Partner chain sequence: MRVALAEDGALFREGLLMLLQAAGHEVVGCTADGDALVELLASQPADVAILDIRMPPEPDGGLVTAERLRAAHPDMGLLFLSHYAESHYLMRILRIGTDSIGYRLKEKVGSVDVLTDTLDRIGSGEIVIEPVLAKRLVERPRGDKKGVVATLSERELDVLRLMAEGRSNNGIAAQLFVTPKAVEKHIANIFGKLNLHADTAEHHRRVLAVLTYLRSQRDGD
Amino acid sequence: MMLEPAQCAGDAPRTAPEQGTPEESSSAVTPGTPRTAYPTTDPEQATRLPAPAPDARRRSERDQWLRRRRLERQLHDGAALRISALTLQLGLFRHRVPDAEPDLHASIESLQDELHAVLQELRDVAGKIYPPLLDEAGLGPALREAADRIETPLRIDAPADRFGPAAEGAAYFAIIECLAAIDAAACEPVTQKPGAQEPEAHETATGPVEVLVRRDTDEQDGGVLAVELTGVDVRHAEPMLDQVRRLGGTIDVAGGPGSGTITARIPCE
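Form predicted on its own: give me this chain's structure on its own.
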């Protein structure tokens, strides 16, 4: 709804003569009546924009994942490569410095160490935006790489199929968040109830977590990326839901309480 301003933009302010004679002013405005500079708005007359349709929300979420992948590529192919080249140039320069300059050698080596640290931090940030290996090789290799950084033992069964950057990104981060919750729960101190002879043990899986990735078909959505996590506490399915539902995905749990199976289904390419 468009509001009409009390005075058009660009108009000069009114002077006393332009506002009329005292007689005109007194006849136009009743004494004691407050002046209003701008018109008031009625909340009941406000226009609410319609909520985007589910398909529009899914397209927007897919575009978000594509932007994340482009940003990771920009960091990898731009800043990271420049830092690597600068580190190499410093190494070449150090070999040209005479051995009689030990202080200069030490300073160059210190700069190289700092650049290596910055490069590693940049790669860590890029991996949290969109893992480079996920973009290059797919969900299976990216999960196997992540397994080295996770305390929970994993057994991964994933095909070489590609499912699109949005579905793969959502599935990857959903699995990582679930496994991070499992690791955090395993690190919590064991509690003991009052009067109990032994501390109460946490309900954790005894074997490795099995991650199965496959492609399913759906009459409505077409291709579906299905990910099954077996041997996990089903209470950790909650962190996965926020990642997959933005793309129209679902989460199913079976078994429990305690160890069971979590299945994520995400529409994919």
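Having seen the form predicted on its own, the form predicted in complex with its partner chain:
Chain alone follows, minus partners and molecules.
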């Protein structure tokens, strides 16, 4: 569900749904229909285009991640910068308005506050397209920053290595979606033990989720980005699979449904 903002933010939308669907059985209709609809009037004669080879599918999935990263940069260098510059111009304007106009001063200030709110929303969207910190500093810093917004306590162990924008993007959103699912599940039942009274007691009961990022070497490829989540309900692995399989990745689960380990492996380019 985190993917949606990217699909409505720019040039991604037309291709993104097509990327997702070919996996399913109904998929081949989607790419085939628009092209063949015009030359022939007989629906019987529609030619179904062959499904792309796995390699081609993976390549276009990587392109999607590059496109998402470009979109984030475009927001930063374009709209965001313009709006920031606008706040400076308003500041200059306010400075030129005589002090005898306090109402005007207040109006200009509230306009500036409004622009700050607009920028906060843009930052939020940018973070869902491709977190700038992920682009600039990698999985470790991006996950630590995201830990701020997640209730479940995390322990993150990530190397400074980089794994490429596609593998990092898929891993990041897979982890975030899994943690969001854990957060949501933790909010639902209030089946606290009788002894627990503090909110933190709940967390100690859950225990921190350990996030371990490492590079698994693979002989054929450049390497595999492996992410291990320990201390999680393995039922939350399902949404992660969607993220990683499009890049040819895999998910392994171990341990019981209560507290187990989810390991995602994503080949790097």
